[in-house]
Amino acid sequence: MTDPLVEIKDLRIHFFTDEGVVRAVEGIDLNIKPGKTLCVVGESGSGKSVMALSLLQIIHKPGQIVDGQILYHRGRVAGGQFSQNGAVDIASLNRKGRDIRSIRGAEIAMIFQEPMTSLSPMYTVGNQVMETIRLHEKGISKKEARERAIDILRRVRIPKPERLIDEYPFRLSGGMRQRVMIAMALSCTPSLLIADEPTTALDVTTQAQILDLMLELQQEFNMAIMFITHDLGVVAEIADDVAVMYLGNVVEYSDVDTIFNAPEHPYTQALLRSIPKISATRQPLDMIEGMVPSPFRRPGGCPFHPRCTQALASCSTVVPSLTTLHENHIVRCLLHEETGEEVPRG
């Protein structure tokens, strides 16, 4: 089994507001493998984006990491090799310090959900891509950075990059802006690329092109990808492993084939049942009743029990722990605690 590039252990992220404490992420254990794609799925409010932002230490106040570790193995490649730097606990780094700034963008990069809000309308595409390159590669000249920027824009299949490099983002289509975001993220060849719903605002044709592009570049750079999405069709296409999140917890984790063919958590099963089906006769959508509870008012016991059709009497009072069903398949559910082996917490 390939050793992980990133190990998230018992991660907890709270937002301290005037109305109370919001426990956005409440004890996540997760591994990201080098060269592989991990898809993180779950309804809005599950804590997916907050968890992803913590890997770059860009959670804004009043949010903060209150417990846990994010172990990034600098220099680890497929096969489990280490550099002399060893592992870095990102959760313990100062968010404004030199150490995290040396990782952010250069070794772990992120594509945000809406490129128009991530790209400055005041600067050209070239200025913004070149800024990333010059920030992390000291001594590189402006001319060399421009040549690098044109090359990476060409790699993400932007036509006539020599001309487009001097355009402003508002003059580009949504698909082109997203390609520029990918180019910025890949400009320093990161070990891990975090993609937070990067195709949500795109049409299906452009979405397919962006996904194909990301997978092609993943093979070229041998990078890991954490892909956050609501679209289970995308998950089936690109994922190696899948983590299903609900109200700040990972409730099920396994390889993509197991998640789709043998899901064990009631929430995962409900998500898969809710996928629209193509049939000769009209059928109503199989919806999950209710909504994700507010983090201000987390239910007791299992967070999913108020919406669960298989809930036991104890689900309202007992918090389920992580249980291993078999190799690489972990579930957090009282239905399986007696049949599985309890996983020790990091």
Contents of the next structure:
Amino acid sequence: MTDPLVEIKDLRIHFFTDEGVVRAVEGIDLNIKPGKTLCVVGESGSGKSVMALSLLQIIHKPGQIVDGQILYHRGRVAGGQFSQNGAVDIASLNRKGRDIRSIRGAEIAMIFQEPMTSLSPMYTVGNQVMETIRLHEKGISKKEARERAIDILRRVRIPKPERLIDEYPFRLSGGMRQRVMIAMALSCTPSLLIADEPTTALDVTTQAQILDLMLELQQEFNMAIMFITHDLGVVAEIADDVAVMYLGNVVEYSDVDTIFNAPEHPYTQALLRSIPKISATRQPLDMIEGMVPSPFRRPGGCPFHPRCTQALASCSTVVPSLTTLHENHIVRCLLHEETGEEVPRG
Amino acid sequence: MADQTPNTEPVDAAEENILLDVKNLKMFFPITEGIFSQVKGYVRAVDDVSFFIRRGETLGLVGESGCGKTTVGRCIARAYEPTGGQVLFHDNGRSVDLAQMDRKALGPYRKDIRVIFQDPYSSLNPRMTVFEIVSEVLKVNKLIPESEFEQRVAEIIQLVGLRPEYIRRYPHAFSGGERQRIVIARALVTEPRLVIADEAVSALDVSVRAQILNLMEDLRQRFDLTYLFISHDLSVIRHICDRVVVMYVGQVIEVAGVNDLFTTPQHPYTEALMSAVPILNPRQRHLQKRIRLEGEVADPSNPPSGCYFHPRCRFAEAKCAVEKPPLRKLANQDRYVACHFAEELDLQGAVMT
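Having seen the form predicted alone, please provide the structure of the form predicted in complex with the partner chain.
All chains and molecules follow, beginning with the one already shown.
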């Protein structure tokens, strides 16, 4: 097994609102491997986006990382070498400090769902791509930055980048805007790219183009991708590993083949059964009863137990711990606690 | 293009059991300029669209954003005034053209054609209770005496899977899936003939989406409803539809039964759409032969010559840039395609998983 690039350990993120505490992330343990694609799937309210934001320390008030570690092994690339810097605990860094600012955007970059709202309408595409480059590479001249920007736009397959660099974002289509976002994210060759639903707002054919592009660039730049999505079709296409989240927990983690062909957690199983299949006829869909509970009323015990068809009596009281079924397959469910062995905390 | 004759052969509405017949529908939006709003051009959002819906079927309408599928739905519901064409509604042995009717004459038909919208958060008025939301249409159209509202609303709310006690609550008290059930109740309370579902499940979570799809199918059978199901999600279309209309830049390029469309597409654009359907099994990733469309979707205010798809089509020939292919019925089949070379091409369907 390769050493992880990022190790998330027992991460807890709570939002202290007037109506009460929302436990958006409630004890996540997760590893991101260098050069690989980790897909994080979950429904709305599962905490997947909040977890992603915490990797960059950009969680807004009243949200707060209350516990846990995010160990980022700086300079660990797919080859497996360590740099002299060693590990940084992102969770403990000051949000506005120099350390996180040198990581944010340069080593860990992020692209967002809606490419129109994440690009400024007031600046040209070139301004925005060059800003990232000039911020992180001191002493680079304006001319050099512009050349770098044109080069990176060409690498995300934008036609005629010399012309497009002086356009404003409103002139671009959704797919082109998302390419610009990707170009900005890649301009400093990050070791981890976090993509939060980057293709959800795009059409299917454009989505296919962007996914292909991201995988090609991953090879070229040798970076890890953490891909957040609710679309299992996308997961099946691009993931190496998959983490399934439900109400602030990772309920199952494994390689993509195991998740789709031998899932063990009842939620993963139900989720896979509930999606319409291209080959199937008009049978009623298997569905998960009920709905994702309100974040203020997080069920006790296993958070999935009110909707789980295989729930035991103890599921409503006992919080299941992480159980390793075999290498690279971890599940958080009481049904498997006797068979597997508990993951040692550390 | 405006002077084009109807390019589908006439179909007998009674024989084919047709509920709604859309003929050469056009919806152009003017592009204006300057303080006097001079019209300098038109966005041809819907440009000569013809298709029909049979009674009791679920017709899918697919296409990428900006292809005009929502505009078609709104023209049928007469939220827009179509620029041209006909929307023939056949019911109880009568046929009326909804496209040409004035607002007053439309009144009685408003209850027959109802719409389910995409976003259950913005389509419900936060200041109205569920009872007010669902009964509003009954009140405005004076469909039943006001004394019966309460009972009717309670019935329909129960049918869509909500508890009748909830009807005094406001929308904020409900989750996305429950809100979509309220939207469905509002659409069905008038006992419509045709329901236009515009991306009705696109905004919902995966586990809730299955519930709503099952509910819609259940209600269709129970009330003998006809759906026009507008969506960009091909796996949902595949699941719920009988026949599918594929649109590209304001035009219909293919109409076919759902099985035929997914296994043997006849138009190169349909083939590209099918190849973009995600494969739900990581073991079959290698089967995907994705067709990469070059370039961008054409601009509906300045469409290309000939076939609108020709600049991106991998089979395009000289003829395609000059002559626009009419939507024609394929011999001995219940399908229509707008491509000069439909019979000659051997196109790939979606990978079945």
